[in-house]
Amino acid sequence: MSTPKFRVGLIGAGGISQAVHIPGWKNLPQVEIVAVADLSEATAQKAAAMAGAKQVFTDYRDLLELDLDAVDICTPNKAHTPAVLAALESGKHVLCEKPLAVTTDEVRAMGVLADSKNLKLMTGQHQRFTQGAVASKTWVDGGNLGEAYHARVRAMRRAGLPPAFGFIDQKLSGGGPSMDIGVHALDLCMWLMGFPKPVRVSGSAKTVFAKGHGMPNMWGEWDRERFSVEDFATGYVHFDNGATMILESAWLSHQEENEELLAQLYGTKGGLKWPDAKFTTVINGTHAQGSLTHPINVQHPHWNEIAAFCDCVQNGKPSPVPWTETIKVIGILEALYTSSTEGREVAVKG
């Protein structure tokens, strides 16, 4: 007797759905792709080809209707919180990719249904599912870096700022790299920090290149007229074991690097940089350093992230990226952008 396939949906069938979703979920053989939901037919028709799916919809509530398992939502960041909430009502496990949402309120209404439902819902933190992630999170895990006092993460592009109006547009986007590619090198940061709560930023978002200056980009040019959102930020954060954190994000900078995501973790036994795997420590009295591997092979972080999400649904394990966790993250990206609108160091909600 065969076993039953886990049905999916998809909601979004975009750059990244197409890229990393479709395939991963496809290197999975006891997973069927049902359905793909996208405003654009042609878009979703696109990737229903790829996926092997037999239905089509441009409104993913028809998509709902359908006996699946999970969903997996890769829609602009806005239209996150109203499919996850559709979805969880409809009684589907989610994988949404990140941020899960732009406010913390948003996260902690889809955290509260997904639980009240005994529902898993999982943010997209691929970044997590990297052999260096994986080799760094085991030697922290294992005491080697003690207690974290102090952190510094970094997202900076030298020149990458994403056209596509999903990015650019704060009425989609609700934010610019912060929400783009500072959310992973901070979610990865907490993480190895095992989730201190934060409690309160000061922070300064700005556009410094992006509405007229002339600085080129690696991806094209952009719609500066629609351009919305910040280039640049950055923000000091305070948790409430005492350990602090400065926070560095752009799309467009003078640097060397093309792209610089970091993690530094300072601890009181060792110290540790992200992706690098590289550690720092004190052995019988001697500085020591070297890098960190790990025996398993993660090629592919996105295959991974969506495996992983797969296992916890069919055996009853805990989401890998809880929205607990993630409202701590979202927590620190909306302070900061109050703390720049308002001008002044702001609490962060929890």
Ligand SMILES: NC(=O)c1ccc[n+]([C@@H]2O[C@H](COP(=O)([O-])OP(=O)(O)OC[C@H]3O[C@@H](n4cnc5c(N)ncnc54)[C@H](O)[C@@H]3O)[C@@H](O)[C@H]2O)c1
Contents of the next structure:
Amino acid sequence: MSTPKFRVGLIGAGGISQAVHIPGWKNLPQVEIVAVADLSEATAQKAAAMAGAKQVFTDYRDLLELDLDAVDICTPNKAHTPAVLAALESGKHVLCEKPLAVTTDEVRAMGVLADSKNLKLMTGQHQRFTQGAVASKTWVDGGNLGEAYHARVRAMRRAGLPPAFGFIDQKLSGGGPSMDIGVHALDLCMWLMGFPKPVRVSGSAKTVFAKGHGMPNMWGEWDRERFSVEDFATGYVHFDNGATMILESAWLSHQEENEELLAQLYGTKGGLKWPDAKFTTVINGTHAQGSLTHPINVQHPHWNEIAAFCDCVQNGKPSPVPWTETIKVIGILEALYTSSTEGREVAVKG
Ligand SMILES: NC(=O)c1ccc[n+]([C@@H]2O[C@H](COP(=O)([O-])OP(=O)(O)OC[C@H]3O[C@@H](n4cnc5c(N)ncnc54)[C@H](O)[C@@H]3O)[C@@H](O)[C@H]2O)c1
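Right, the form predicted on its own is done; let's see the coordinates for the form predicted in complex with the ligand.
Full assembly next; the chain just shown is listed first.
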């Protein structure tokens, strides 16, 4: 008798789903991608052909009627919450792309529902599954950083504004580079810090270049009228243990690097930079430094993320990226935006 397949449905089957999620699911021999739902039937059909899925829907509520173990949600950010809640209501475990939601109220609603139904909910923070991240986490968990008392988080692009409406229209994305790429570096940094509780944030989010016409962009033109998010944001975060953090993210800026992703941690025993996984410390009164490596498959962090989700569902393990961590990440970004609008330091919800 053959073992039953792990039955998966895909909701939102555009860019990231086709590029890395479908190949990641197909890489797992125990998985069958049963169905695909996308508002665009052509997109759903194309993805279903890639995935070997027999059923296609334009309304994800029809997909959720099926007998599935889990769903993988890759819609634009603002469409995550209704889809995640409906999927959990229908009894499916959920993997959802980052940012899980753009407010702490939404993250909490999802998390409470998942917990009440004993279902797994995982945020798709694939950067945690890179070699540099695993090596860095292993080094930190070994006690080499000591207490993290300060951190710098950067997700700064020179000419990397994604023109799709799902990113630049506030009604679809809920935020600009902070929600797009800032969330990666912030999640990684918080994970390495051991997720201290953020308590207050002073921030500024502004549109510096994206309404104008002077800045080149590697992905071409975008709709200036519909652009309704920030293109630069910065924040200063205080944690309840006294630690602090500076956060910066941008899609367009005057800098030499095409993209700088950075989480730099300052600890009482050592320092660490991700994604390079470079550390500094003091040995017998002398400065020392080096690079960390870890022998994991470094080729496909998204595939590693999907395999970790599948493993947590099939083997009853905790979610590798639980909502209780994500709510602190989103709490910081939510407070940053509120601080920017109200012109004052604000308390982090969560
Ligand atoms: N982790 C990463 O590396 C990474 C990279 C890119 C995007 N993302 C995230 O993935 C998500 C999707 O981004 P993308 O680049 O694939 O966008 P995309 O626009 O290419 O694809 C989104 C798809 O969702 C569909 N959709 C929209 N609303 C829907 C709904 N209510 N029901 C069903 N389908 C719906 C759209 O028709 C589209 O095909 C975003 O949350 C984004 O932040 C993550």
